[in-house]
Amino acid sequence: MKDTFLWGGSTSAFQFEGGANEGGKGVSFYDTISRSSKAAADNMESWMGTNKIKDYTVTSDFYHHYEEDIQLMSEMGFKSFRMSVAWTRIYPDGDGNVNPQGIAFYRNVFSLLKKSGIEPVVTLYHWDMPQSLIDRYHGWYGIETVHAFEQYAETCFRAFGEYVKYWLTLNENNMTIMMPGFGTGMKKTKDDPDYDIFKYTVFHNTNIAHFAAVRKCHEIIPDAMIGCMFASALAYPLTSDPEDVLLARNHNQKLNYDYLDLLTRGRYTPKNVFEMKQAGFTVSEEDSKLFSDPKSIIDFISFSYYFSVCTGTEQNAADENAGTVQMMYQAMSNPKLKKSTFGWTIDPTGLRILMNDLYDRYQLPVMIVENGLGVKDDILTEDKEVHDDYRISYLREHIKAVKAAVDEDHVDCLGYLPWGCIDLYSASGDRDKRYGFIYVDYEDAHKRYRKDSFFWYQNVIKTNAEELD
């Protein structure tokens, strides 16, 4: 492992951040959700949930906490932190004026956590779509949002360049494709007669705002990386069965790579180009230059992993009532595997497949700025301590599948950030499973407590993973 591999941690600011009433910030779908219980019912998915809390006016708090919070990450060692900034505090109605109290709160964080030696890696779209964008254009599938997106992206550069030379355009955006209602205000299923249609133009309108940033980034801060970030869906054939081999391949073909391929080739595939064209949709000749323009190209390829699973000739449909959205593709899981307490199956070998696969087709830098392990079995015991062991054999086994697949296998690999690193609230607003070193008590003013875990860690990041047990 190199000296210079960003050990860290990843967060984002709907989940983390709160203080949505403070500062000057607008409205954001999860705070519409948030005030209106009819307004969850409305707009949440299924995959979100009934028996969440869906109010993520305060969550963690990061936004009282962040001095405390980065004091804590640079006792731990931290070399990177993954965080999002929250659209609607820079523009509170998504486009029209900039809100200068935001930018003075990221430009005190991004210049403290480089003060601690931490370098920020910071997402411009972690699906806190403005409400007014919704109210006013459907979100993504108004072209306006597009250029609102555009001109926030470019505001961004240019107050936070000399801080930030990390950057990830829009949070799982993969998944777009399967859940394009999401964020809209429009309700769509697959037996509307312009489903196809309606799927494709939100999904392409995401693209543009993802390559124009990347272009714009590249513009403005030359020095800068800039990087996509999918949802990774690896799937193994159930059985050697040839069919159950194709279910596999097309599976991680049109999850993982088709979504890749055009980031990294500047157009999409000639089955989607199909695909596009039998829903009647075309792309302009305006989006196919921006797109190939070399400007507009990623310069590394991060990604959340959590599982992986199977597929087979008699699997079952993916899942659009599942738990959360990771398992809306969930096929079959492998017997091969155990599972954590939360029902995600865990395995490590197979995050140093995919950091391999990425890496042989695409021949970019790598960063993986989700995994670990979501569950609910955090107790906080009286003297203020939670014993994690089963954390530390997660992250254990999956940090040994990074350092082989970097150290062995020579893939080029920039950092490791798991998820909710300070505990924070899951997509479906539930603060009850928990992911961080650092146990957040919600029930008495958000006070942090460092778990187990938050020691080995740290221990980890000071020996450059050489000292793992």
Second form
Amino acid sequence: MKDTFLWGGSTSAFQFEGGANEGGKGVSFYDTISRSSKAAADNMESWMGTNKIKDYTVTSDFYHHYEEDIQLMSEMGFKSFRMSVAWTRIYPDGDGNVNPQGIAFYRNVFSLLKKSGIEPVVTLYHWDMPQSLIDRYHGWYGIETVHAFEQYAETCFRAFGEYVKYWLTLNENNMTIMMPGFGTGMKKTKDDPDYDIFKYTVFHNTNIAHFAAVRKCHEIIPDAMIGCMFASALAYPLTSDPEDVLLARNHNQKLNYDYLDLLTRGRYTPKNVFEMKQAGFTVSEEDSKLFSDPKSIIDFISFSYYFSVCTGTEQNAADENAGTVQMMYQAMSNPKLKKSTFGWTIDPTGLRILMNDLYDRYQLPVMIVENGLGVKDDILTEDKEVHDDYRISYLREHIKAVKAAVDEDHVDCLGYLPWGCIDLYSASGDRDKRYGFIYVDYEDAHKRYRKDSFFWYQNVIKTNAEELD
Ligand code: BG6
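How about the form predicted together with ligand BG6, since we already have the form predicted on its own?
Let's see the whole complex now, leading with the same chain.
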């Protein structure tokens, strides 16, 4: 592993930052849920499944704890920290006037990170769509939102470029093709006659936003690196039946590679173009020009990896995944692999396979910006210890896989930033699903406690993964 390897951790604003009603922040989609809008909560449930979290106002309260948190990260030896900027903290209405307090907050955070030797890795959009853009333009369904995003991205590059050298555009945007309504405030089902055109309009709009931001970043901060962020969905064939192999190939193409081919080649795949045309959607010449501009092409590929799935023609195993994200992929259980208590398959070797596949295919550096084990850590002992050996063992195996990909397979990997390094609210709506090295006591002033994994990861970083036990 290179000495410059970016060991770190990862978060997002709506799950971690809090301070929703402070510092001039505007209202995002998640704040609307917190303010008891049943419509917003229903809309979220319709795209994400059951959501038990009803209030995102404070979450882990990074807004008030950032100095302590950066100190803890520094103690662990972090070289990088991924966070997102809350769009509504910069532009309370999504567009219009900038909020100077928001700029000041992030400048303080980024400058402290830099002083502590930690590279900020910044996501521009991690799902917290400004409510005002939903109300006025249906979020990503309206091209006006894309223009607002371009303005917001440019403001971030100018205000934070001095500190931030690693940028990510839209979190897990390959999922938009499966969940196009998320971020629009619109409820659409596959039975709606205009579903396909709706889906491609939203997906294409998010892609314009992505390409425009990449180009702007390259223009404004020439020494920065900007990447995408995609949710990896590695599928294996359930059996060696060629039909199963074909299904897995198609799954990987549709959910991973269609998106990455677009982002790296600057054009939709021929199959995508055909499907879009069939739905009555055409891409303008102006957009094609933007996409194919070399300045709009990403510098690295970053992704989340939690599990792999199986696809096959036998139908009998599919139900076992009910209630998990894997169900969205209509995937099957892998008889060779165990699952977490939340039903996510545990597959460290899959990470090595994926890193190789990505590097072979695109020859761009990769960065793992999410990975980890979400579990209920309800064992904060009287002496405030959390003995999370299950998390250590999950992370150990995944880090071994990363090391093998780097040292043996020669994949160029920039860093490893496991998810929710300090406990935060789960996106699938369960606050008790924790990922962190640091426990946050939501019931008692958001106090922070070092878990056993904290000390273990500290040593991993110190020894550059030479010592993993
Ligand atoms: C990714 C998201 O999908 O997975 C995160 O980028 C999310 O926002 C993470 O929290 C883990 O999912 P969950 O549902 O366990 O929080």
